[in-house]
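The chain that follows stands alone, in the form predicted alone, written as structure tokens.
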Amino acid sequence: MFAYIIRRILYAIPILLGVNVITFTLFFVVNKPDDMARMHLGMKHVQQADIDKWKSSHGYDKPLFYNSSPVTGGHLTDTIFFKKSIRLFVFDFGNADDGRNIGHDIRQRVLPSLAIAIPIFIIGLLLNITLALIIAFFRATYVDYTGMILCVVLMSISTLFYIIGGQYLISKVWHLVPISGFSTHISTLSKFIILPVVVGVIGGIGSGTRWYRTIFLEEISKDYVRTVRAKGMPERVVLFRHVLRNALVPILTGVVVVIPLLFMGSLILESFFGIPGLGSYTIDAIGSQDFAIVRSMVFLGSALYILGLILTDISYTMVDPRIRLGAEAS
């Protein structure tokens, strides 16, 4: 089991390196160092000397991947890629192009992201599973058909509609909660996160309920369910005691892989509701073309996603003996 986990972690290294190289290449295809300098200097007729000075002070005066005539270091180490991207593997994010410490910003913004991500995750999970169980219980009836139609409708509506509609109706018309903003005080925190949480949960009901319904219907069609029914068990007991318990394995897959990504926050929700989390941090960095922050957030998101996949594999081996025996054998 330990060797299996180590092997899965080692697999992540080339994946992260590939993500890093692709992100780095795409960014510099779109934005040359000279363009970055002109934008950050904010001058229409900036002189080349000012551009060269900005690039030198921010470490963008070197070749991207290969330095044919290195002043210090080697051909591969005296490059922008090595000095800016390789250190991410030890989670040294360095400084943003405007001088801010990225690691400090991330630590400051994690809690606001979690403040809305965790309630959305927990409430949405419980609500989606409950609705899916109810629809599966009344399968092939008007409840099932109506529920699926509503799910498709909810999935077809953009999240922006829920955000703008919620802000207008709940904040502007009814004046129940602030339209945007955030507070670190426990006493006032709830009134700022209620609306983003409600919008986040509603936005995920359609896809979540459909997915869990599919899982339950697949379990219902299996042989053990027919055996339980043949023993005279009520449909309610079959569904909630047997089907739900056996469906926890595929549910666990979707749940565990998402947990690490909760730290990244929601890009759209945080931006529209003025929440100083990692999502809005990333959007602001993209708007200002701050490559240091974008690179760091893409790498962090990739690392967390891979961590989620590893945790999913480990959880699979814990709940399914067949997978555990296969992992130990390999």
Given for the second form:
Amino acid sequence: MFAYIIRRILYAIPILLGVNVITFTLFFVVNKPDDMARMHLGMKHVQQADIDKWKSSHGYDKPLFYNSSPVTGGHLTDTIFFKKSIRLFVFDFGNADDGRNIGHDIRQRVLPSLAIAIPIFIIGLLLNITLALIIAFFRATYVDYTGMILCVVLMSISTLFYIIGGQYLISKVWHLVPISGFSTHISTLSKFIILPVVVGVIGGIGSGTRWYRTIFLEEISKDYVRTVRAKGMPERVVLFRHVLRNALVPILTGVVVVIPLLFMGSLILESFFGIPGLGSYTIDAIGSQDFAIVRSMVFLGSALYILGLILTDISYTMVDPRIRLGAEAS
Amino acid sequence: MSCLQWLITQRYAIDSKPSPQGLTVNPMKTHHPCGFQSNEYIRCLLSYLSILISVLLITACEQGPWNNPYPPSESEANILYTSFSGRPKHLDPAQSYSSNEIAFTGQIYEPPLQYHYLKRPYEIIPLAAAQVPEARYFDHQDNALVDDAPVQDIAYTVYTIEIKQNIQYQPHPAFAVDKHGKPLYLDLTAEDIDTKSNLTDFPETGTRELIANDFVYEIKRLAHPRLHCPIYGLMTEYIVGLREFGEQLRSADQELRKQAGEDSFLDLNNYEINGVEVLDRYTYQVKIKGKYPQFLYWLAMPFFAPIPPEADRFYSQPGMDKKNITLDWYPIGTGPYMLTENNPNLKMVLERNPKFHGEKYPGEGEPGDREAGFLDDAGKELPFIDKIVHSLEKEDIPSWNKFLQGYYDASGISSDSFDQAINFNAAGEAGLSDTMANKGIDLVTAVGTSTFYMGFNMEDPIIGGDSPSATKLRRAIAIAVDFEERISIFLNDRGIAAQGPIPPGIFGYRAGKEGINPYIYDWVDGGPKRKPIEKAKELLAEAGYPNGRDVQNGKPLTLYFDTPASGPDAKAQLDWLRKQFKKLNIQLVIRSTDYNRFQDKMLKGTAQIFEWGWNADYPDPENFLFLLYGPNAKIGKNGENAANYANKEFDKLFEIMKNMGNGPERQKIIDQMMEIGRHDGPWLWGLHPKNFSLYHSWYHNAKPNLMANNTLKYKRIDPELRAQLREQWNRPIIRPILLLLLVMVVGMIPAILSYRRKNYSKGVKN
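Could you drop in the structure for the form predicted together with the partner chain? We only have the form predicted alone so far.
Let's see the whole complex now, leading with the same chain.
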């Protein structure tokens, strides 16, 4: 398995390089260094000399991919792409266009992101699986039908509605928790995260429950379930002991891969609830055309996604002894 | 078996036999793979639940409202709560220019001059300076000239600025010294810096007196090759020697970086600007090329606030920037407040500067100020508020609701909330809605010192130029595009239609009949009335486009509007604009583009019609009329004259007007310029927006001052009243939650019955 993991990590390098090239190309197709300079220097009294100075000090005065200048010698290395991208592979993100150190900001913002992402993930997962099992248990009854209709309704409603509705009812009308905000003190943190967590969990119930119900129903139709029932096991034992265990492989496919991505935060929730996490950091960077941050966040997201896929593979071997990775398989 | 599997299977391994405690537990004990037994697991679960309940109870038992986002201990503290929507990029006075940055820097730094808080028209008064400096004029032979010397004779102007004595800087580690007077933190090693993560990690602080060299040092910083001062280019045209100084610094910096590395400290004290000089400990002078009276206004901006060289040296130590410990994030000033917490991702806190030199609330204002209560605090010591908490609030809705709950002391009004807050009476005057009035909220309105206009590219072959045909075409469009309607539909009547480039509140603006644009408006029943559309159609026909068709080839007239606007809101406005042109049967093609491409088009002059805006840097007509000055064109010169308008007579008058003091003669010249501009019509003059602000009843001295940026020191709040009203407005309502739980429990009953029926039913019916 170790060799398999090493191989997967090595595969990740060209993938990350490709992601970098694509991000870089897309960004600079719509956004020239001159535009970035103008954006950062403001609207008033900006002269070409100011733009040139900004580009020079931020390293945007070089060619994008290929430097044909014979003076510098580095045709490929003395370019914006090389200078800005190569350090990412050692997780040195450099400075944002406003001068702030990106690595420092990411470290500061990751905890607020996790403070809402982890509870939403865990509570949502447990609740969705439980509801899916209950609905599967009552399949073809009014509980099943009502549950499915509710799930479709919940899925059809925009997340924004849950956010605004939640803020309106729980905070504005009932005055139970603050509408938005965050606290770095653990003692007062709970009152700020209750509402985003509730909204995040409710927003995910529809799709999550439907997905897990489908998995469970597929599992229920298998031969071993019939055998278990034939042996006279109660239905709850059939579901919760046998079906759930065997349904874990498809569940893990969707679940483990998102665990590393929890670090990236939630774009809309963080923005509306004033959570100073990485989701709002990314949105702000896109809005202000800060390529340094966008590039870093895309790189980090890709790396974490690859990590999630590797963890998923490993988790398969843990829940299903029949699965072997790499050389072990042969 | 994973923890998750185990947890779920155990949860349902519950039998129907009742236990002595009332719980129904399966007698078959199972073991958790981690070593827990099932009853241990239940105990563990219960203990977690009890902790959770305790936390909730503690939260619920906090003093005051449950939805209070601030610590209960602060409820009656003298703290002002406000918000910011985007993190400031720069707090270094040499780099900061945006309004969201000046909201902070204005309170921290003290430039030589400031605007009087109450008097109108805006008046410059001393801040760090002992008095407003007088301009002294000299010719090319360095001979002194009289004050009213002809502009062409003036080679340079000298401003000698004397600063107040005994002003101290805020406590800061850059000034910390040991018992021998040696700086503690100016020669740190990489290891020392590695242990610090913010400014509070430096335990010792110090202060020192403000001296003239600190002001000169900051002027040098405007040209620093590693900083991006937005007015450096502009200032090189005025401050004698600044351009040469910048070039000298650039080559010195390159040399230094080669020799000592990228992080090496460039000590500006080793270089001098020809036109800026320290005369003594408390006096310095600045030489300005020619005559530029507007320079005094620049002296009221943070660009010219003092920076102690120690601070620059402190922040320049290698490794500091990696911790984000820079002057951009930890400003150092002499003002009434100092930034004590800077987490632009969450909140930024200003606290009273214990070393503040003191200042008194003004004793006089404009007529009506006394009646309005703006002079109630006359002569009292500033600042009134101890602490200002700025919280990051990116979305309008949470911010507005927090204001209504009393958690923000003041608020603007977004278009979403406008109907909730404002009612218009029969006369069309804005007033507060009953909900707002019942809460004791005050509405304060002020026409902004800004203008939003629609410009014609005067280089365009169809719409541009000074031919009678093009002039009439522009005038016809100006009549057809009804800005009053636009203000009413899209701005909730928050604005006034502009009659020229100068907004109200700036010298040169004329109200009433004499101030209207006679080419577009008639004076009817005591107010301006847009000329009828028939007049526009006549003009269009005279221009060679009868009924919107080119008389030469019969083709319909098609014009192009370039805009970076997009999204549903913009679509409604663009549709409205098309309709305005349709009144003349002109087809308007909207060319939406991203902002960068739009900028490109403007620079290259390929746009035909566009929209632009300008916010006053200072209260002088020069700052608006230069937007139409020929040598300031966008094409080729990258100036601010986006319409590329050029009229020799206008330019000549501008050159005279810009150097004059306010008075009847200046007004006369401005009137002539306005006439030329209105006749040529390079802009649809657009609108001047009106600012609507709401203040709670505990907020005092909220007089709008659109020029000053250091106004927080004048504001006063009543924290006791605020705490009382917050308590009253935010009583928690828990009945709906209990009801919801009840519904859920009741909803479970049929499912439980169904389960029991299913489990205990007979396999074969008799």
